[in-house]
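Starting off, we have a lone chain in the form predicted on its own, written out as structure tokens.
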Amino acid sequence: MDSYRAIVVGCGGLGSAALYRLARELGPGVLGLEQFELGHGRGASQDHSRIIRLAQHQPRYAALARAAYRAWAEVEAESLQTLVVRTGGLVIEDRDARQGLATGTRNIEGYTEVFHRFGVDHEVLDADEVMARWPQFRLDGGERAVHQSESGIVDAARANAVHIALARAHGAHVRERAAVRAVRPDGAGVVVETDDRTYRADRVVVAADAWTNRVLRECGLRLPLTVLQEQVTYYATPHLAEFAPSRFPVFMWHGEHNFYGFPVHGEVATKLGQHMGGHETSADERTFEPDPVRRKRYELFVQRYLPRFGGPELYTKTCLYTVPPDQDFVLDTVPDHPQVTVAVGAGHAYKFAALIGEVLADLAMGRRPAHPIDDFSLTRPALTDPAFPRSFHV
């Protein structure tokens, strides 16, 4: 039986930085385990951009946003790649149409008082500032926005491959196709079964997102959570300058339905999704054929509020969200287990992926981490209590 100090389980988006930063401090000790190949598109964290932001809506986040900046910022050093390209950042709201929805949905007076408490700089435009200084809108008139200057995009897959090679740097092995089947604590220890081999180690770090009741299932511990198959749509736009990362931001839209947009980057196209729009599905039966009334959706908003964003589909693809009933992030040890710690990204948790990676970290080494992470407990009333509410904010 293999023996290792720390054992990360997945290696996209969280588990990568996890790795990263168990190798940094424990070296060759570390074995990340991927079950599929390294930069598969059956997860959460593939593709190339994911927005990055200090605009956040709700404290928890927005405690951790000017951290998660820094997180990045010391993996570009070592690495000297470029992550995250700052576009600047517009939350838009159409307030005709958010009229009658649900309470607690986002609204620019949610942004701008979270903005005043942590003192981020920002504007807060009607639609023809907006249009003024990004022509490249057609708002209706009713529209507000606000403007953060610190947004921008994170390159996800490149990202992930970076941790990657930072924690093969640090002297950590990776196996690929090595499907997890169980977790099961042993004594002080972990025992870490595959299909052909069994390991030994002193702690885990589960992040295997739509996955995790799995490989949890001799942990004691079932969460509640929902996986949604999402999808994004580029677009070959002829309009190359006018979508540059230079020229025009990320943005995120707030009305019937809440749209994310992204300039050129990665592809020569422009990138649109929608949050949180997606049908429920499995790990094993989501599919990766989009859907067609997203995909139609999505070429309306676009032919309404950005006619020159599109041109010809370059490519629709799906990814999964795995969601706990009130959205927030998973980063605990598993309770009476303490050699287990578990991520869940709750579908948003890209931008702080660098971040989350020293919590793991952290919490794995049984160090207090130094960022508030108590609303993201295992222990919370929304993975405990059987008559929590799901309630999604959208």
Ligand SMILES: Cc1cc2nc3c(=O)[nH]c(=O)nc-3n(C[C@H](O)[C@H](O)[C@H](O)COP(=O)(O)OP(=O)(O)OC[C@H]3O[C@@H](n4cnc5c(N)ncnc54)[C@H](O)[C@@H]3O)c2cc1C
Contents of the next structure:
Amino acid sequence: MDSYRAIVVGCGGLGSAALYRLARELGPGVLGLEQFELGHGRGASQDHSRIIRLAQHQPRYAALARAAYRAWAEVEAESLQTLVVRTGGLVIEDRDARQGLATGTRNIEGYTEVFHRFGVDHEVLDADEVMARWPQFRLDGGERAVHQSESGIVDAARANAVHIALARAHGAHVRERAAVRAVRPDGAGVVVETDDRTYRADRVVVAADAWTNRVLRECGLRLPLTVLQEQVTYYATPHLAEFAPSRFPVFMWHGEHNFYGFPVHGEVATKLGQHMGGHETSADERTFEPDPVRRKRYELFVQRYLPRFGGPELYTKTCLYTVPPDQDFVLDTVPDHPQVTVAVGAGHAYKFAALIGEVLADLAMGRRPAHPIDDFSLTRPALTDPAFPRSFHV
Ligand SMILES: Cc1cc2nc3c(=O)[nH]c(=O)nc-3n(C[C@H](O)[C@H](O)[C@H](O)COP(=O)(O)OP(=O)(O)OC[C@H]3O[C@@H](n4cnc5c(N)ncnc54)[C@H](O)[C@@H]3O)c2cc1C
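The form predicted in complex with the named molecule is what I need now, so please give it after the form predicted on its own.
Now the complete complex, all chains and molecules, led by this one.
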């Protein structure tokens, strides 16, 4: 039986970050196990771009946002690879469309309140001011927006590969196409079984997102997770300069639907997605077929508000969100088995991935993380009370 100080199950965005942080400390005593090929497109982390932002409307995430940028800067400094591109970011609220909708704090006031609390520079703009600075937008007039200059893009696919490469540089072992069939706490350690090998480790990090419950089966834990099939569309706009990262910000649109968009990055194309717009599925039942209803919805949004952002569709890509009922992360050790650490990104974790890697390494090593993560515990009501209602509609 091969023995390791630590094993990371799942080498997606969060697992690869944890592997790197553990390898910095434990060198060859760390093993990463990935069921598919590294860089596969079946999970949640494989795409050219994810939004990173200080623009948070919930204090528990705002409290982590600056540290997330610092953690990415550390990875960039060690690898000399650019992973974060600051484009500035707009949060646009379509007030007319949201009349009567339960918006909670996901509105301009919700953001500015948190900005003031955390000392984040920002500008509040009306529709005319937005169109004056970004004439790419064609707004109706009832919109309001907040601009934050640090927002931008994390190149997820690149960052996953950089985390894996740096982990290997520190001596970590990484096995792809090595599906973990069981994680079994055993005394103070853990037994990890794959089809062809059995490993023993002092501690295990499970960052398996949509497959989390399957991997944790023998840890006596089943989480109330909803898996959603999300999709993003790339448009081969002919107006490349207008939508270059230096001239067009990442944006989030809070209206009848919550859209988000990117300047030209990765592909020679702009990209649009809808947050929490997907249908419920599972890691096994998900398809790679785009939903034509959402595809049409994206097209109509672009035609109305960003006519030159669009163009021939390059492709539409599907991807998975794995969401607890309260839409909050899971970052904790298993109560009865503290040698097993669990991470679930709840559909919005990539911006924090580098920092979450650090937090997971601390938890796995039995240290109290330097960052406030109590809101993401495994013992919170949303994960333990079967009657806890989902805070989202599917
Ligand atoms: C369309 C879309 C847009 C998003 N946009 C943003 C954004 O703009 N900003 C942001 O911050 N976040 C965003 N997110 C969320 C973010 O991408 C995810 O929260 C994050 O990528 C989750 O990473 P992960 O490592 O937990 O999941 P994954 O990347 O899915 O990794 C889990 C890994 O575990 C492996 N695995 C599972 N079971 C086993 C097993 N038994 N044995 C071995 N390996 C196993 C899987 O194969 C997989 O590689 C978006 C997500 C989607 C889908």
